[in-house]
Each structure stands twice: as structure tokens, then as C-alpha cells.
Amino acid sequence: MLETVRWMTAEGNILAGCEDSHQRLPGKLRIIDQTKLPRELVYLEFDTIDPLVAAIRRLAVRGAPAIGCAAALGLAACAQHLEPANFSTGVQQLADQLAASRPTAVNLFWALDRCRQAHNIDELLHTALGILEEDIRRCQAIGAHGKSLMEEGMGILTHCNAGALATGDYGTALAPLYAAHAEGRKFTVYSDETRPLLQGSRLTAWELHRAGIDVVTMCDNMAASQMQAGKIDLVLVGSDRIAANGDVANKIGTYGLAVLARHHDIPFYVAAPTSTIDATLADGSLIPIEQRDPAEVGAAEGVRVYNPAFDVTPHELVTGIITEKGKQHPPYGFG
């Protein structure tokens, strides 16, 4: 699969398990700069937090949960610098620069707190490579809970990218395309653009094809007629933060999928890790959205551009979400 989120020794060993973590400094987090995918493939590193933050700002790396393993790693790839008498006030500051890059995954803050807790690099370094851990773990039960919805010759639809890139190892709406596809089922994957940064086409469809699996690449407005052919038996997509009332809030134009999904009768699942439900927001109205930079959309000089990066995805248009525990159908209750 993906190493997306990485620690590198000093030896330039490539580790993800947190045992024996005391004994694997120096070193830096490594991660794949997804900006330059599918032309490239590029390893970016970091040990010091300005470069760290503008990497996760401009989506170098992305995903909720690789957000969390990244900030997770690279708090502890900045801290092994400093002082020992001034350890916790300097991983306070580390964090909370971490934490103003990007407003509404909260896989970031999630792995942040538990970070803060660490007293010294080693424990905070074994806590962010048990992050690490723990989300790959989560994502290969995600695929096993999942892959009884991919049935032979089904036809998927997908929408930005919730796969390895977007995680520690496997995904989580394409964790299950990939269990079922390892136990040798086929169907046809449709991989919406995503637009304005074609996560979807860039993304997805690179990382499907790499892995031998059927995908199509169609643009967003697509969608409402693929269903309408009769192309598309299920919707499957990750999410960013879901609210304790199961609303979900997923890359923008998913609200719009779903709408769809009810008036064609099509299935509509959400797939991500219980770091992802937000136990403190009633509903998806308190879910913060991001707003992009205009420049990420093809404007006319001079006119100003609207660019939320996610939509909010009411819990009643919302068949299933599965999590590393099954699963869950409505009613929905994560508070």
C-alpha cells in the first residue's frame, strides 16, 4: 500500500509501529507531497514546524486521518529539538501552531490533544507512532466491516479521496474496495473530479488503478445522470468530521451526492474512524467549514469567489456509516 505518513530514522529506516520508540531519535516525519501527484511521486521531510504547517495548509498532505498522524509525527520530529527544561511549554506552542493550519478535521486536534499529554520526546514520540498505528489498524477493520457492501459487478461511486493518501495505510471509504477486491470480487469504481483540486481524479483514480481496481474517472455534474442510466448502486465516502447527531461533513459536493442517492434510491454510506465523530457538536451547524483560497477556482478578474472546502451531509440523507466497530444505521448517537 501507501506509506503517506511516515517516520524516518536517522538511518533512514521507515517506521509505523510504536514499539521500542525511545530508541528511534533523531528523526523526521516523511510524507508524500500529494500536490504532485499522479505526474510525480515526491517525498517531502520535516523536522522544524513553519515548513510543517504551510505543508499541511496547501494540502501536501491531506485526509483526516493522515492530517492527524502528520501533525501527530511531526510534533514529535520539532520537539526532539528542544531544551529539556522547557519540553512541555515548547510542545504547547508546537501544537498549537499545528492546530491553526486547517479548521474542521478533527482527526488533527484529536491526535494534538493526546500529544500534549507526552512529558518527554520518547513518550511523546511512542504516543504519535501509536496514532499512526492505531489508524491503520482502524482502517484495515473499517475494510472488513465494509466489504460486504461491494457486490460482483456493482458500479461505486466515490467522491474526493478517502484511500491510503488520505490515511495511514488502506482508507477508509476505499478500505473496503480494497478488501473486497482482495478477496477477488470486480466492479467499476466512479471517481467524481472533486473540483476545484480534482482530489478525485488526481487522487482516487491514481491510487485505484495502481492497486488493479476498475475506476472511471467522471466530472462532478456528472453524477445525477450516471444514477439516472443506472450506473450506480451505492455511494461510499469518508468524512472530515461527523457530528454526535451522525450529520457528516465531507469535501464539498458530497451533500449534493446525497441528494441525489435518495431521489434515485441508491445507498449512501459514510466510512471513517471514530477519531472522526465529534461527540461535542449536537449537529453538523456547529461543524466549523474551511474557506479555500479564491485562487483555487477559475475566476474572471476582478470577481469574487466562494470556496468552502466541505459541505455538511444531514444525517437523515445518510444510510450507514461504518467505523472500526461495524456498522452504525440510523438512529444516530455518538454523543
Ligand code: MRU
Contents of the next structure:
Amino acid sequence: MLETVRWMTAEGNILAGCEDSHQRLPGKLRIIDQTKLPRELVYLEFDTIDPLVAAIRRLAVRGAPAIGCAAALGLAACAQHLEPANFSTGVQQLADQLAASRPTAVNLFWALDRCRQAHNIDELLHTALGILEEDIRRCQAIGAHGKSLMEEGMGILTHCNAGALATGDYGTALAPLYAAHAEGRKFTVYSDETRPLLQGSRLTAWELHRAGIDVVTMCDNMAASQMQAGKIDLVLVGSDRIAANGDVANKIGTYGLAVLARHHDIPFYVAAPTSTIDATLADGSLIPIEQRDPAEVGAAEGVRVYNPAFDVTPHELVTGIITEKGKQHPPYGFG
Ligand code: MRU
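Alongside the form predicted alone that was just displayed, please also present the structure of the form predicted in complex with this ligand.
What follows is the whole complex; the chain from before opens it.
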């Protein structure tokens, strides 16, 4: 069985795979079931496709980079059961099923496209482990490039979970916070609850609190008054897909925060690895937005529910984008 990859800062991360780059088969993908956090720390293992696709759909593993890593490693775990003669066809079929799990995070398709090139199981596992290791390195680099934004005593607002749980390790939006914290800087993170599935209060607050970072969680509708009260100096979020012009898809509610930040003259930064950039899309209007089960919102029987998982923040509202390559400021031009 493939061992758990690593815990963020001693214990913390989610993702699954191998603890080093030595290839080990037979293997299983092992992940934390994020739907159970913070109440229970439960692991799940996968080497068959249907339960894995279902787990991604129900957000047992979620966050754009983590979905890509889990799909790649999960594909390898499933593909080890293929007959060598049918390997290539079988991998394409498995990858097609995984690609149908969630539509918005481009990291999923980016990772699967790399895996589809493998000719045998050794190559596939090597590629999948490489994707995971690369993601961890990219997140560390995002942390290094972004940490200078974090000044002593600041209030930083984040939305959803773009931390270790959402990546191979460290996170994207949370990586600069971990890096600044490691240098002894003190600040307060305001973690939006993030309706309807509470990734902010359940996951971000959990991860940051365990890492010893001062964190306050609040309902989404409290962000405006916290800004008005002068508590927020910086907004820092992750992304699921960034279009060529710098428009940013992220968890529903992010656009509203960007508008609020502009009104209050607060910098609004996005942190994401370059695997989140989709240079094939000219602008954010082309990003497919996942619509989720109305039952997640909760309404009286018969009432129609609007439940998109993401929104798009226009590039004009984005102060800067932090990738593993550094900080970029407008005008953006990816591609
Ligand atoms: O629906 P989710 O929980 O997968 O949404 C996740 C987000 O919107 C994150 O902010 C984004 O994927 C960046 S994670 C580093």
C-alpha cells in the first residue's frame, strides 16, 4: 500500500501517495475524508474508480491542486489492475471517468493529461508521484514569494480552504501565512465560514489553529463590517482556474470579497500554482462553473435553489497573483 504522503508541518496534510519517490506497488490512494473534519480524522483508501470519483464529487478530497494530485495517484492505484495489453485504453477510460468528477478546477485536467501519456504502470506511478512532489515544491515557493505581504500585527481575510488540505502540502493562499509564521511574525487570520459546505470554518480554521496561527472564524456576511472596522489589511485567497487575462475562479463568495476589498482600499491577492492557469481561456466568462446539489443549501421543499460552487473575480479587482514563479501585478497576460 502507498503510505500517507506527509502531514503539513508535522501533522496536517491530507494527501495520499507515497512518502518518498520510490515506486511501490501494489498501492492505494490514501486520503483524509475532509467531509468529516474537524470532528473526526478518518482516512479513506482507493484502488477502484467508482468510489474514487464519488469521493472527489462529494469533496472528501477537494481544493484544486489536491484534486489534481489525488486524481493522478488514484489513477495509478486503479490502473495497476489493468492487463498490460489493455493498459493504454484502460488508462484513457479511467482518466475520462475522473475528468467527469468536477468541472472547474483545471488542475484535475492538467494532471490527468500528463498521466494519459504513460505507457505502463511504472511510468504512470512515476508521473503521479512527480505531480505530487512538484505541487509541494510549488506551494513552498508560493509561500516564499508571498510571505513579505504578511506584516506584524496584520489582519488577513481568507475564504474557503486553500491550505495544506487543498494541496500536496502547505497550501497556496495559506503557504505565505505558514512561511511568515515560521519566521516568528504575528498576525490574525479571519477565516470566512464559506457557505454552504464550511471549508473555512471546518478546514482552514482547523489547519491554522493546529499550526499555532491566530485564527478567527466568522460567517461570510461579516466580512464587510470587519473591513469597515479596519480589522482587515489584506485579502488572500486561492483559485480553481485563472484565465489568460487574470480573471480568477474561486469559491463562491470570492468575487464579493474582491468588490468589498476595492471599496475599502484593501489589497486583494490570489495565490495559485501555474497548474491552475488555463491559458487556453481568454477570460473568466469561459470558465465552467460547477453547479452543486440544492440539498447542500437547505430550503423548504419545492423551493428552487441556486448553488454554484464558484464565482469569477474580474482581473481588474485583483491586486496581484502569487505563483511559484513570483508575484505578478496587472496587466496580467498568461499564455
Ligand atoms: O469546492 P472546493 O472546496 O474544492 O473549492 C476549493 C476552493 O475554491 C479553493 O479556494 C481553491 O481550490 C484553491 S485550493 C489551493
